[in-house]
Each structure stands twice: as C-alpha cells, then as structure tokens.
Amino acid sequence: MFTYFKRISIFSYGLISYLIFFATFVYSIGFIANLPFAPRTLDGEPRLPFWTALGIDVLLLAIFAVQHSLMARPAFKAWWTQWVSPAAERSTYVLFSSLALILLYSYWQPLGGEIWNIENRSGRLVLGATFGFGWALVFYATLLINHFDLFGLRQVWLNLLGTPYTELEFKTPGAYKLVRHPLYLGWFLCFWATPTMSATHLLFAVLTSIYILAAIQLEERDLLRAHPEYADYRSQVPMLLPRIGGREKAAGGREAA
C-alpha cells in the first residue's frame, strides 16, 4: 500500500512539474514578444538606474544558466538521486528550471534604449513569422526526441505502472537529419527575430546565445560518452545551420539536457 501511494505521489509531482513548465513556456512567448497577456515583459520603461538594472539582469541569467547546466550533468544526477527518486529526477530538473525562469521573469529589469526598429510592414511580418516559427520548431524538436521523456512524464508514468525505465534509442528523426540541435536553432530564432531590438532585448539575446553555444559543447561531450555513435553523427551533420544543397545521412541524435 505504501509503495503504491509513493508511486502516485511521484506521478502527481511529475504532472504538477510538467504543468508548471508548460505555463512557463507559454508565458515565455509573451515575455519575449512583449504581449499584453504577460504582466512582466522583456521591454518596458526602466525602473532602476542602468548599471543596477544591468547587474540584476546578468545575475538572473547566470542563475538560470548555472542551474540548467549543472543539474543536467551526469555527475550531478548521480549525486542528486541519492536523495531524489530516480523516477522523479527529470521532473525535479524541469521544476527547478521553471522556477529559475519564473524568478527571471519576476525580477527582470528593462534597460531602455533602441538598437533598431523596423517600421516596414512586410519586414515586421517576416520577423514576426520567423519568431513564431522559432517557437514551433522548439516544440516540434521536443516531440521528435520524445517530449514526455524530455520533461519527465514518461519516467513518472512508468514508475506508476511499476515498469523499469529504459533509455531511449539513439535516433535522428525529422529535423535531426538536417542539424544536430534543431531545438537550439529554434531558440535562436525566438531570441533574435524581432522588429524592435531594444538594449534590453539585445542583452537577453546575446547572453542566452552565448549560453546555448557553451551548453552545446557540454551536452555533446556527454552524448559522446553515452553514445559512441554520436561521433559519426557529429561529423556528418552540422550543428545549427543546415547545409545548402542536400543533407547528410546520420547515425542518430537527441538533445542531452
């Protein structure tokens, strides 16, 4: 009886963690695009002196970067699961990542200033469509590598059924045949495709882009250790930009974090 209650508790925890993630994901669209449904957005009137606001924003991004990368590393997972059930490990990672983003959204400080502002209607439509495509690509990429495993639901569901967890096979579905990291390519489009680039937005885009490029190196190091065939895949398929004039055959691929 206690074992079944524990399984239900872990499943409920995983489901709640996923719902918090999904709400945060949707809010991210409004935050970056300055949409009306988001009470706090990327841009706005500065509320603090420039250097104070800049320091707060950099600190918030650093907190997310450290949490997101540290908790994704195999060594941390091995240590962490001494106290956290392995079935709930991924859900805990997802929950902490969501909380780090909520912290960022709650205390983000606009800097003011304008880098560019495209007033041409066609240009704004193209950039808006690119922004939307970026978000669609992010979601699509998670589906290709098993959305429910990536965000912990598969783990807690198998635990609820009493079925041992099995690692996913190494594959290159869909866009993973064109680039190794379509999910990160989508994030780049989300961060940079904007008709109005403020100093605040530029700071956010530059720092998150640097983080993504660094995170790719860490993830690929882990993938090479876990999947020797990833070396061939990496040599055949470009990292972020598809090759013009055809695509290479690949052995397999998936995001690590």
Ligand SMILES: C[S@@+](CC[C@H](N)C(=O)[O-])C[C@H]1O[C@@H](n2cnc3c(N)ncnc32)[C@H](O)[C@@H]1O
Given for the second form:
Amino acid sequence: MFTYFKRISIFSYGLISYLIFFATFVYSIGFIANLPFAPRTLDGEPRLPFWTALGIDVLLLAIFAVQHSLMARPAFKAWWTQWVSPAAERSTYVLFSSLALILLYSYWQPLGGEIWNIENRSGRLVLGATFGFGWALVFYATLLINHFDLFGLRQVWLNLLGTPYTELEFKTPGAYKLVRHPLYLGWFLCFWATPTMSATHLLFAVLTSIYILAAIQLEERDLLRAHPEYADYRSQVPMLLPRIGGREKAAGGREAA
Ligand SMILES: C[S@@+](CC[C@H](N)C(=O)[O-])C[C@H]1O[C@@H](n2cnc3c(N)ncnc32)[C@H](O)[C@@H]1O
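Next up, the form predicted in complex with the named molecule, please; the one we just looked at was the form predicted on its own.
Next comes the full complex, and the chain you just saw is listed first.
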C-alpha cells in the first residue's frame, strides 16, 4: 500500500515538474521575442545603472549554466540519488532547470542600446521565420531522442507501473544524421535570429552561445564514455553546421535507429 502511494506521489511530482517546464518553455518564446503576453522580457527600458544590470544578468546566466551542467553529470546523479529517488531524478533536474530559468526571467535587467535594426520587411520576415524554425527544431530534436525521457515522464511512468528503467540507446535518427546537436543548433537560431538586436539581446546570445559550446564538450565526453560508437559518429557528422549537399556523407552510411 505504501509502495503504491509512493509511486503515485513520484508520478504526480514528475507530471507537475513537466507542466512547469512546459509553461517555462512557452514563456521563453515570449521572453526572447519580447511578445506582449510576457510581463518580463529580454528588452525594455533599463531600470538600473549599466554595470549593475550587466552584473546581475551575467550572474543569472551563470546560475542557470552551473545548475544545468552540474546536475546533468553522471557523477552528480550517482551522488544525489542517495537522497532523491532514481525515478524522480530527471524530473528534479527538469524542475530545477525551470526554476533557474524563472529566476532569470524574473530578475533580468535590460541594458538598452541597439546593435542592429533591420527595417526591410522581407528581412524581418526571414529572421522571424528563422526564429520560429529554431523553436520547432528544438522541439523536434527532443522527439527524436525521446521527449518523455528527456523531461522525466518516462522514468516516473515506468516506476508507476513497477517496470525497471532502461537507459536510452545512442541513436542518430532524422536531423541527427546531419548534425550531432540539432537541438543546440535550434537554440542558436532562437537566440541569434532577431530583426532588432539590442545590447541586452547580444549579451544574452553571446553568453548562451559560449555556454552551449562548453556544454557540448561535457556532453560529448559523457556520450563517448557511455557509447564507444560515438567516436565513429563524431568523426563523420559535423557538430552544428550541416555539410552542404552531404546527408549521405555526413551520416557516414549509418542507419537510423
Ligand atoms: C538536451 S539533449 C541534447 C541532445 C543533443 N546535444 C542535441 O543538441 O540535439 C541532451 C541529452 O541527449 C543525449 N544525447 C545526445 N545525443 C544523443 C544521441 N545521438 N542519441 C541518444 N542520446 C543523445 C545526451 O546524453 C543528453 O542526455
């Protein structure tokens, strides 16, 4: 009876964590694109002196980066699953990531200043479409890997059924044949594709890009340890930019899993 109650509690926790993540993900679109539905956005009138605002923004991004990368490492997972149920580990990671983002969105400080502003209608449309494509690519890449595992729902569901968890296999379906990190490529498009680039937006885009490039090094180190075949994949498929005219070449003849 107690076991069943515990499983239902863990499942509810996973579901709530997922819903919080999903709401944060949708809010992120409004935050970055300064859409009217978002009460706090990337750009706006500066409220604090430049250097104070800059310091706060860098600190907020650093908090997210440390949380997101540290808690994803296998050694950290092994350590803290002494206290957190292994079935709830991924949901807790997702919840903490969402909380770090909510903190960032709540206290973000606009810096003002304009780097570029494209007034040409076609140019604005192309950049808007690229921004939208970036978000779609991020979501699509989660489906290719396993959306429900990435966000912890598969783990809490299997636990509810009393079925042992099985690790995801290494696979290279769809866009993973063209680049090794389609999801991160999507983030690059979301962060850089804007018709109006303010100093605030540029800071956000530069720092998140540096973070993604560093996170790729850590992620690939773990992938190489867990899946020896990743070395072969890495030598054949580009990291972020697809080779022109080279799907077969890039995929190196691999079959989709
Ligand atoms: C947020 S996802 C990002 C995946 C990938 N870096 C991308 O940009 O599309 C991170 C998780 O995906 C896993 N992962 C990355 N590439 C993978 C692949 N080809 N097959 C299975 N899992 C993968 C990593 O181990 C990590 O747990």
